[in-house]
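Just the one chain here, the form predicted alone, laid out as structure tokens.
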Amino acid sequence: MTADLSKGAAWMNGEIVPISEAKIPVTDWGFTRSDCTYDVASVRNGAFFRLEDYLDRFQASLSKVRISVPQTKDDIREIVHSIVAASGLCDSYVAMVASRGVPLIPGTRDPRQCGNHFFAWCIPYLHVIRPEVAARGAHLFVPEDVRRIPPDSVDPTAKNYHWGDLTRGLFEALDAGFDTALLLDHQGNVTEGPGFNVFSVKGNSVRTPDMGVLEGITRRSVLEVARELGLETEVRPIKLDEFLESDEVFTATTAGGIAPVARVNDRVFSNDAPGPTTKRLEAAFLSLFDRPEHRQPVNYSS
């Protein structure tokens, strides 16, 4: 009988498995420690779009954080290719994941004595901040005592699951009775949130913070397709009150894409809904789904 991979799909030791088979030993100091890193992808009908930008950042992450794995980056670009084919889905969310592993010799505090191992895994797409919620403009909270974790700590350019500030953060939103949140840095500029980049529009450009935030790959295409509209484009610290003076604001990430903002804390852009530069940002960033450079279809018949 055939696995139903319908609602997900891990590649795990070679082999592809239901999502909800996947595991990891209880001592991976990926779960003990959060001592791993990883990238996700999308796959929008039926084919991945950049895939080859996530697989050279999840390569730059790699050496970031010394973790090593034997599979090179033709054979990730085959795995996930594999698991979503073997799933079935032509919208997929895509994870490509290193840790540090279990410690080869028990009680070790020896990072370089641990089993560096890699996984994959591919879900039904799905959206860090929700349609509906996206039509009508987020709302965004900025707590007051949260601060994103400093570069010097945890570098934020290798994604990894130090979430432990966003996670405060989102409590303190959703508490407020908000949508998500967004976190200063300890100097009062503007980071990220959880799973996303912020945006700001100003007139003419669009700006978004340099430090203390991923370099996300959504990010970077709404850069560019920014500069295409004929925008300038800023990439620089933004304190919150210049912040907070902007004419729209968006979030951007892989899971969802862009994101209108209506509100932050108690700020309101664009009279409480999606302003019109980001309704053209979105347009033109959807477009680049269907240009065959940032395409890598699918072969479900694999």
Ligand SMILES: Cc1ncc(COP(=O)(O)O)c(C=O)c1O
Given for the second form:
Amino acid sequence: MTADLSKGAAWMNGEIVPISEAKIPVTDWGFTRSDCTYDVASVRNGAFFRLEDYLDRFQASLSKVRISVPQTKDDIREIVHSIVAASGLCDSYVAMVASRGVPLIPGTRDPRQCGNHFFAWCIPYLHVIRPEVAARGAHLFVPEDVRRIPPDSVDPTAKNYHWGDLTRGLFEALDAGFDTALLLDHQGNVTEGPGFNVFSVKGNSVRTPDMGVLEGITRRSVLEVARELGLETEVRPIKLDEFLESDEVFTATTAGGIAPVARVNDRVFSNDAPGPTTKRLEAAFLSLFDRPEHRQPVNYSS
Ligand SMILES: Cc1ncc(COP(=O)(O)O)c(C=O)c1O
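Please supply the coordinates for the form predicted in complex with the named molecule, as a counterpart to the form predicted alone shown previously.
Everything in the complex follows now, all chains and molecules, and the chain you saw is the first one.
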């Protein structure tokens, strides 16, 4: 009997298995130390979007965190295509992960003495901010006492599982009746939220923080389409006060694309609804998915 991969598939140690059977050992530092790096690409309508950009960012993250895996960029491209093809998913959230691995000498504290390893998995596409929340405009909460971990402690440009700050922020936001959180850094600048970058629109200008954030591929797409629409773009520090003075705010992530924000704390934007520039940017962003240079169709019959 062939395994049911429709809920997701994983590539583990050279084999494709159902997502529910994909496991790592409890002594893996990826688990005990959150010591791994990962990336998440998407398949929409049967094709990967900007896959080469995600593969390049993943390669860069591997060197930043000093994890070395035998799989090359070409191997990883082939693996992620193979799991999505096997799953049959036409819209998918596709993770590639490299973990520090299991200590090769039991009990070692030396990160060089671990068996770095790579795995990948895919599941049905998901939205970090649910579509019905995005439709009315998300409500973001900025907790005062939870700050984004500083970049000189954990480099946010190497995508990572150090989510203690983001998860604390999420609890505070949910407790306060908001949809999700947005964290400040220790200087009071806006950074990012659990799984997304943020943007501020003021007049003709589209702004996003430069530091202390993952350099999102969706963020890159948004900056590109903003310029194509003739808007100004600014990538620079944004203090909370200035952010709250925006005309419009939105989030950007692979898992869901652009999501309009209607409220941040008690500040209400664009009449408590998605703003006009956000809508224009979203339409332009969605049109990128049809550009041949960004599409890598999955061969489901392979
Ligand atoms: C912390 C964080 N910031 C930003 C993003 C958005 O990045 P991308 O557009 O590459 O998905 C993510 C995506 O998961 C994230 O985890």
